[in-house]
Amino acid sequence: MKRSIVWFKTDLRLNDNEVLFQAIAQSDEVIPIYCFDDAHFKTTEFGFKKTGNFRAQFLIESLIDLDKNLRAFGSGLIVVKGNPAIEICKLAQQFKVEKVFAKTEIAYEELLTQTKVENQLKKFNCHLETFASSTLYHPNDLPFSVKDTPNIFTDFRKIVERASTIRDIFPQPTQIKSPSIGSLNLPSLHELGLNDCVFDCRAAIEFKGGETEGNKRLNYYLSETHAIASYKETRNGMIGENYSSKFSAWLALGCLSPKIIYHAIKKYEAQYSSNESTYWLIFELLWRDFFVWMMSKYPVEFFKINGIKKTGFIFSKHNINLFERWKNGKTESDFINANMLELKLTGFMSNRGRQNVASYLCHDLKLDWRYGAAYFEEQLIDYDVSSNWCNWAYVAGVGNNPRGISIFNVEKQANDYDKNKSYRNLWLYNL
């Protein structure tokens, strides 16, 4: 009997999952596993947890949903905690598997973990096979190699839209053959060194993890409310559920794939109509792809103070007091303060808010941008390594910004996007 392990990571779904599809096709039985990597819950050099309360809660909910969906097709999820290079090899030996299937990684730390797992498996004549499953366009369909990817988004977009096509979705399995898998056993937030999450009624949306909830949100935003039809006009909003898609959290953990969203939009356009707004959401997915390829091209540079630039980033000696005031919403700007309080209390912030608070930290306070990126890594429910670090480098002027540095006039931004102070009043005074 040919057995394989499916190592779930940030691809926590059954639909459009090439890793699962290929494992089932090549095996008599598959063993789905998820490993809580101890390294993901440690404190970084910047003083923050790599995973905070909000994302950990969303992750736990997503794993519960994944297990439920796997069991509906005859399988289940085995959850372990520790070092993946040790834990996955233990399971490979226990179940006598020949191959481990997993998604391909592109960022430095994730690649290092992948390599360590692969090397350990080789000692037991077990092979690791990976598949690129987290982007809209498949890397093999791009008209250039990773090292030749244009560093300017507009150049990247024009070439890709002209020369590449988006693949079909991998079908959801109809049956998953597995050995007997016991009931799901998950660590608690406390066992992960974290605290319970408290929902704040002012939050733009109550995120619930899992493929089921991701599909509900997709259907709600497109078919139930038709909110997508005005996305381009509302995307710079800051209050409420539907000013933006809010797909990012489900994308970050792979509960939804970019292709699922793309094909749902195309179906919507065929049934109703296409406009600038329906295209603009696809345009945003292209930005996401672009940063994935940038991280793949520069897997180390995006974590350095100078980013991908040769010139140095000018910042003051790191000032803990100034940074803490920024982090806790106690700066001289009420607009910045409102956004930082929303992030602290909900794990989420609008795209408009993210650009402003990042610009304020880098260019008003002149602090090391990496501390801001590391705090976002801990706090954001929708943290994604490529989007987070590439966006921060972009704002800091050490990334892919073709203009070099774009400094936001925070007061003008507040007047443009919170003219009546409704957002500031919500977070600063509505306690």
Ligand SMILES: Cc1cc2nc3c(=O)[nH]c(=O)nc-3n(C[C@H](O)[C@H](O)[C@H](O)COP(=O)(O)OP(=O)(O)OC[C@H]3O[C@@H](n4cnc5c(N)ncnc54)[C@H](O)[C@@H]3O)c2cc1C
Second form
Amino acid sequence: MKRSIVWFKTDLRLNDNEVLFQAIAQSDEVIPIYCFDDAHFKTTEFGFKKTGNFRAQFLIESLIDLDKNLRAFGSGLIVVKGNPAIEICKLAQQFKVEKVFAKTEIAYEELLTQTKVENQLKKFNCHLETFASSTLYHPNDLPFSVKDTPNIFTDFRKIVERASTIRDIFPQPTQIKSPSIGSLNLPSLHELGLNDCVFDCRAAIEFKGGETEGNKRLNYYLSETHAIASYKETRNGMIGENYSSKFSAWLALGCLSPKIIYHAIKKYEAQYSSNESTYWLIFELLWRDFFVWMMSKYPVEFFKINGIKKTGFIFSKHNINLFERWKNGKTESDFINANMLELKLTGFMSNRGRQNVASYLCHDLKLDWRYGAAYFEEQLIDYDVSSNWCNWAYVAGVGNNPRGISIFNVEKQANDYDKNKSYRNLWLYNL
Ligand SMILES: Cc1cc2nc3c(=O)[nH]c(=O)nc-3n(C[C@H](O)[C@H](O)[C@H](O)COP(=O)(O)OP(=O)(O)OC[C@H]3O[C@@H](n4cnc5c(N)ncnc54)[C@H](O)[C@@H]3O)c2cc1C
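Starting from the form predicted alone, produce the coordinates for the form predicted in complex with this ligand.
Complete assembly follows, chain above in first position.
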């Protein structure tokens, strides 16, 4: 009897999940597990929780959905809480497994955890096998090694689009053989040291975690509303559910994979028509891939004040008063304040808003950008280690911006993107 553990992390789906696919193919029985890593609920050196209420709530919903979907195929999800190196090894011994299958990590802390689990498992002759399952392009299909990945997005995109193809999706399993798995046992938000989320009816969208909801959103944005057909024109919007796809939260926890989205867009294009907008969403997914490879290339540097730049970039020191005003939407700019309130009250902010508030923190307030990134890490429902830290470094001028630094004129941006003040009125005066 060959038994394996499937260690779910930020790949909370059955469809297009190579980790699950390979585990089933190589084992007689699989044991799906999720470990609430205590480290993910600690306070960081910047003074923020690594995971805030909104993302934790979305995670819990995603795990409920994953368990339900696994049970439909005869399996279920075991949930543990603690240090993965200890908890996963305990389960590996308990179920006498030969292998643990998991997603490959690339960022510093995640890699460290992966290595600790791997080393601990080795002591019991158990092997950790990982698969790169979170990007649009598979790393083996890139025409360059990680260390030679171009540092400029356009160079990266042109080479990849010319030389690489996107793989098919891994089919959803038809049967999952597992030993008997008891009913799902999840920690509450309070047990995680967090509070209940209150839904703000002004939120752009009511995010609900899970693969089922991710697929619903995908169908809604494509064939139900055809919002995708005008994405390029609307993507800089700030109000409402359809100015952009809102796929980010489901992508961040792996309820959707970028390949699932890509193939759904291709199907949409074949059925209806392709245009600049349908391409542009794939273009944006390439930004996501780009930052994954950048994080892979510089797994430590993106968390340092000078980012990937060798020459120092001088920022003012952290100033708690100025920072708190930024965080709580009490700066001198009503445009920044409206965006920061949206983030605080909903866990989401548009891309336009994120660029502006980040630029304002770095270049107007001249604060250490890493505090902004750490606050986003706590607060964002769609927090993703590469997308967050690489975008922050980009705006701060210590990342992949080929122009060095681009400073946003927030007043001009407010006039261009919120001319009639509807966005500001929504968040500042419509309490
Ligand atoms: C300072 C800052 C921090 C950010 N932090 C995160 C983060 O933690 N997690 C996150 O997913 N995105 C982050 N982004 C990128 C972007 O703002 C969000 O992906 C986007 O706003 C999510 O909304 P959407 O899914 O409707 O995007 P859409 O416009 O519909 O884009 C579709 C998808 O493309 C990808 N994408 C789009 N823009 C970017 C980008 N600039 N970088 C990487 N991927 C992109 C996302 O996966 C997104 O879901 C950040 C941007 C900035 C400027």
